[in-house]
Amino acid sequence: MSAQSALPSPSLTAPVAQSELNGLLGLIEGLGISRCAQLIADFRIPDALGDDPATAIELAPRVGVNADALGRVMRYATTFGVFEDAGGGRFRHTIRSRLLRSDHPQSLRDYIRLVGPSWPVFGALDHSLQTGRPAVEALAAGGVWEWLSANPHLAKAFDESMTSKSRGDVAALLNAYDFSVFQSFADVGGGQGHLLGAILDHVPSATGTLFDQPVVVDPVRDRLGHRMSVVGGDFFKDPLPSAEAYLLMQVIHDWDDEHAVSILRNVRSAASARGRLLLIEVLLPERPVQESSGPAWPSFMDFAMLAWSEGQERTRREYDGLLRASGWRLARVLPTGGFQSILEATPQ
């Protein structure tokens, strides 16, 4: 007998387990949680709350909002761990609310703020379901970059969110891998160089090259240290810098299999026979994680990629296939303690 046939027949009078009803209602509540967190980040409410508990009446003038509405927003936020009820209408910080402060070294404030620009993109996911194409193409035929180019304020929010996320990931990566075994790095598609800069700080004897599109790297040339050089180019066709280790942090997930293999082949062409490739990606589990088993962040990210790009999250097996097709061999996979993993590959 299958699990499906073992289910009781639906009835208007037969009770449904409250846990199942709560589970479905929780799907609706997710909308409120994400929007509430975004409002808290947008209005810098964690910045306004100091080390001592404070009431919404005290905080409201500091952030320019209505005190009653602020109290209700903060009260709801306590239910998902952002702020804590200190009694007497006062709120105090939690680890989560401190991570939404703009001055936290691993602040996720700008990453949470991406919820706002994401609304119209996620709202167009019916386009993806019907066509298999990114939802953002329903807003701009040329995809995400055309849409962001036409909306500079959204482009700014998008860039800030990616920078915020990379800062938050760096500490876990540095603790998960011994980067000191290399003396030169090339960060391919490395954005503004946050990962490479952190590695060079961690390995004082090493040097690195930041490689990305000229429009990305040109503005940061003057802000980089003397051990980091910058090369602008196209990682599909331009020669890549020479290095002992090549870093690609959440680059491959932006592309379909054909383009992913093309990027990896170009890196392989630049690498020596003793070179190393370090892919830093979110790994999908081989089977979906059920709600009761913990957060399904990798599957959510894969869902989000359906909205934003032609890329996708992949399983270890799928990355192994891409690496084999591009001249690499997957040597090992190192967890970082979070949802990202480091896939270390060597030349075939």
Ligand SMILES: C[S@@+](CC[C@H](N)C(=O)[O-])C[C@H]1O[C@@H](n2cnc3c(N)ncnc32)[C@H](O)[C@@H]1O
Given for the second form:
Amino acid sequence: MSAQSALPSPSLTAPVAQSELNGLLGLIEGLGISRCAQLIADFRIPDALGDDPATAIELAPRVGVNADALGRVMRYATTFGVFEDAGGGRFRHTIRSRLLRSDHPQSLRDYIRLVGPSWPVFGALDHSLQTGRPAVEALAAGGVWEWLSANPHLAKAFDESMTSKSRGDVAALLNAYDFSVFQSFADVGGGQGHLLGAILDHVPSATGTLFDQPVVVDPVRDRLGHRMSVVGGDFFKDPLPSAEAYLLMQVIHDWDDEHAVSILRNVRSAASARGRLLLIEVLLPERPVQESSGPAWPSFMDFAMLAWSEGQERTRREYDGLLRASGWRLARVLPTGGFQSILEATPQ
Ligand SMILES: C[S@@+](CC[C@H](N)C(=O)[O-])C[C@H]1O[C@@H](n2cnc3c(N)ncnc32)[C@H](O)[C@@H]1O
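I would like to compare: after the form predicted on its own, may I see the structure of the form predicted in complex with this ligand?
In what comes next, the whole complex appears, and the chain from above leads the way.
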């Protein structure tokens, strides 16, 4: 007998377990959690709360909002661990609310603020479901960059959220992999060099080349350390720098298979027979994760990619296929402790 046929026949009066009803209500509540967290980050409420507990009436003038509404927002936030009830209408910090302060060394404030630009884009996901195209194209035919350039305040939040996320990623990567076995690196699609800079700080004898679009690297060219050279170009058609190790962090997930293979082949052409490729990506589980039996974040990331871009998250097997098709062999996969993994590949 299948699991389906074991279910009781639906009727108007047969009781349904409260846990199932709660599970569905939680789906609506997700909306409130995201918006509440975004408000807290946008209005810098954790910055206004010091080490001593405070009431919403005390905090409201510090952040310039209505005290009654602030109390209700903070009361809701305590239900998901951002702030804690300290009695007498006062709130105190928790680890999560401290992580939303802008002065925390591992602050996630800017990353949480990605909810802001995501709001309209996720609202357009019906376009993705109907067409298979990125939701953002329903807002701007040219896609994400066109839409962001038309909405500068959202573009600012988007850029800051990406930088904030990368900071956390880099710390986890440095602990997960021994980069000191290489003396030269090329960070392909390396943005403004945060990963490469951190690796070079970690391996003082090494040198590196940052490769990204001219519009991305030109503004930082003069700010980068003397062991890092900078090349502006197009990773589909321009020759890539030579190096012992090639880093591609969250680059391949931006592209469909055809484009992904094209980038990986270009890297293979630049690498020597002893070269290494380190792909740093979120790995989807091979099968869908059933509720509560594993982390939902990789699947959420893939859902978000559907909204924002033509890219997608992939499973280990799918990355293995892309690497084989482009002259690489997947040697091993290292977890980082975060949601990213390092896929180490050698030339075929
Ligand atoms: C998702 S970001 C990842 C940045 C960085 N590796 C990180 O993880 O923070 C993708 C990067 O690919 C770069 N990129 C996109 N198309 C490119 C192209 N045709 N040639 C070179 N770089 C490109 C973008 O400018 C961007 O910096």
